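Here you get one chain, nothing else, as C-alpha cells; it is the form predicted on its own.
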Amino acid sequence: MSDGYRQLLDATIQHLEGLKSRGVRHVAITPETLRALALPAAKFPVSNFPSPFSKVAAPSVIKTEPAISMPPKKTAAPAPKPQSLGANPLPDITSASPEKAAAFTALRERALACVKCPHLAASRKSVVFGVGSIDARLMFVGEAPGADEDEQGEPFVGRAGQLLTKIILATGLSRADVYIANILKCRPDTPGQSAGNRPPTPEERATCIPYLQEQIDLIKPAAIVALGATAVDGLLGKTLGITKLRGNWQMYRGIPLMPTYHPAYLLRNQAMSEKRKVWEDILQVMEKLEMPISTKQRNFFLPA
C-alpha cells in the first residue's frame, strides 16, 4: 500500500468516524454507486478538436452517480442539512504528493461541514465544492452552483457546464485534466422561487471565497480562467466590468487570470462574434500554458 492510498484512507476513516461521534450511524451507498466507484477514470476522445460550441452530444462524464446522503442527525429542533459526501467520494482526491492529497482531503472536509451561511446550508442538497486534478495547470472558476450542480454535488453540470465541456475539450484537454471550482460552495437559495438562481451576495461570496482561495493555493495552477463577471467581482473585487476586462490578463495570488464570458451567456446570445471572443481569450491562455495549437484550432468562429 502505498503512502499517498494509506493517507487517503486514513484521512477518509477519520471523516466516517467525525460523522459517527456526530450521530450519524448509517451512510446509504446504492450497488450503482459501488460499481461506478470500481471503474477508472473516464476518459475523453479528444481527436479532431471538435469545435466548442458545436451542437454535439454532452460527454457523459456529465452524468454522475446519485449523491451518497445521509440521515440527519435527530435534534429536537431544525438544524442545516448536513452534507452529502456528493457525487464525488473523498478518496478521489490525488496527487503525486502524499502530503497535497492529505491538505486537500483535509480541507473539503471543512467545507463539507460548512454552515457559515446558515441560509444556504438549510436549503442545499450538496456542498459544491470542485471537481478535477489537484495537481493542474489551468483552473476555470464561476459564481455559484445551480440546480444541476446542487443535486449532482458538481460544478458546471447543467447546460452551462456541458458547454464548458466543450470548450476544454475542444482545447485538447478534459475536465479530468483542469480544475474546476465557483466562488461559492453552496448554491444561492431562492426563497419562494421554484425555479432560477440568483448571484451570491457580497457577505456570502465574503464567507466563502476563503476556501477557494485554499484551493487556488493548494493547486497552484500556472493559469485561472474567470468565467463571468461574478467571478471576476468576486476574485478581483469591483472592476471595469466583464466587457472591458475580458481578454486582458490580470493577476490573482501571483497567478496570470483571464476574464472571459461565461458559458450562460453564449447560451442566450449565440452570436459567432461573441463565441469568436470567448474563443480567443482561451486561445490566449492556450498560448501561457504553451500548449499546441492547431490551425482549426485558431480558426474557429471566423469567416470562411
The other form holds:
Amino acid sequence: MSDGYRQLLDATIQHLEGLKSRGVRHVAITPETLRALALPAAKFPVSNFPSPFSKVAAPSVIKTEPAISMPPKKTAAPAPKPQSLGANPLPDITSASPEKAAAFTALRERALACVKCPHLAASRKSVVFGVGSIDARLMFVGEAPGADEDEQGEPFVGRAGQLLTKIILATGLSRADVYIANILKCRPDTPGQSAGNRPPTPEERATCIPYLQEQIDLIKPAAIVALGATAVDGLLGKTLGITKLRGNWQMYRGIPLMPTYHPAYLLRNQAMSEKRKVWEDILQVMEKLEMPISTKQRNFFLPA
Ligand code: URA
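The form predicted in complex with ligand URA is what I need now, so please give it after the form predicted on its own.
Complete assembly follows, chain above in first position.
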C-alpha cells in the first residue's frame, strides 16, 4: 500500500471517527459510488441512455437510504446533535492519484467545518460540498443547495436535480462520471419562513467561491457547464445575462465553460424550444469532449 493511499485511508477513518463521536450514525453513499468502488467506471461509457427531460422514473442515484451504517457508540451519554454535517457523501476518489485524493479530502474537511457565514452555519443541516468523480472531465456548477440538498447533503437531488440527472444520463454519462457542485455550499437561509429559497448574496458568494475554485483546480475538468445566471455570474464575474451568454463558450481559469439555463427554469418553462436550447448547449459540450453522439441524440427536441 503506498504512503499516499495510507494517508488518505487514515484521513477517511479519522473523518468517520469524528462523525461518529459527534453522534452521526449513518453515511450516505450512492449506489453508483458503491458500484464504482467495486469496478471503476469507464470515463465515458456509451450506455443505453434515455431521452433527456423524459418522464422516466428518476434513476436510483437519488439516494433515500444511507447504504453504510456504523454500529452505535457504546456510551450511556445521549448522542449530541450532529453539527452542520448532514449526510454529506464522501467523494469518489477511486480513480484519483493518492495526492489528489488526499488534497481533495483535506479541502472537503475544511469546507465541512466552515463557519465563515455564521448565519448560514447556524441555519444549515449540511454543508453540501459536491458529488461525483474527482477525476471527472465534465463538471456542472449550480447556484446553491435547496431544502432537499440541505437535508441530504448532496447537490441537485430535488426536482431540478432529478431533471439534471436525466440530462446527464441522456449524454450517455451518469452522475458518478461527472462532478456536481454549487457556487454556495450552504443553503441560503430564509429567516421566518419554513420553506422557500433565495439566491445567494454577493457577500455569501464571495466568501464561498474559494472552495469551488479549489475544487475546480483539483478536479481540472475538461469542461464546465454553468447552470443559470448565479453560476455564470459567480464564476465569470459577468452580469451580461444568461439569455445572451447561454450557448456561447467562455473560459474559466483556462477551462472551457458553457453557460446554459438552470434546470429549475426548464421546470417552470416547459416549452420544447427552451429544452432544445439547453440540449444544444449540452451537445456542444459533448462535441468539445469528443464524446460519441448518435443521430437520436442530435435530434432530441427537433420538430418532427
Ligand atoms: N439548485 C441548485 O442550483 N443547486 C442545487 O444543488 C439544487 C438546486
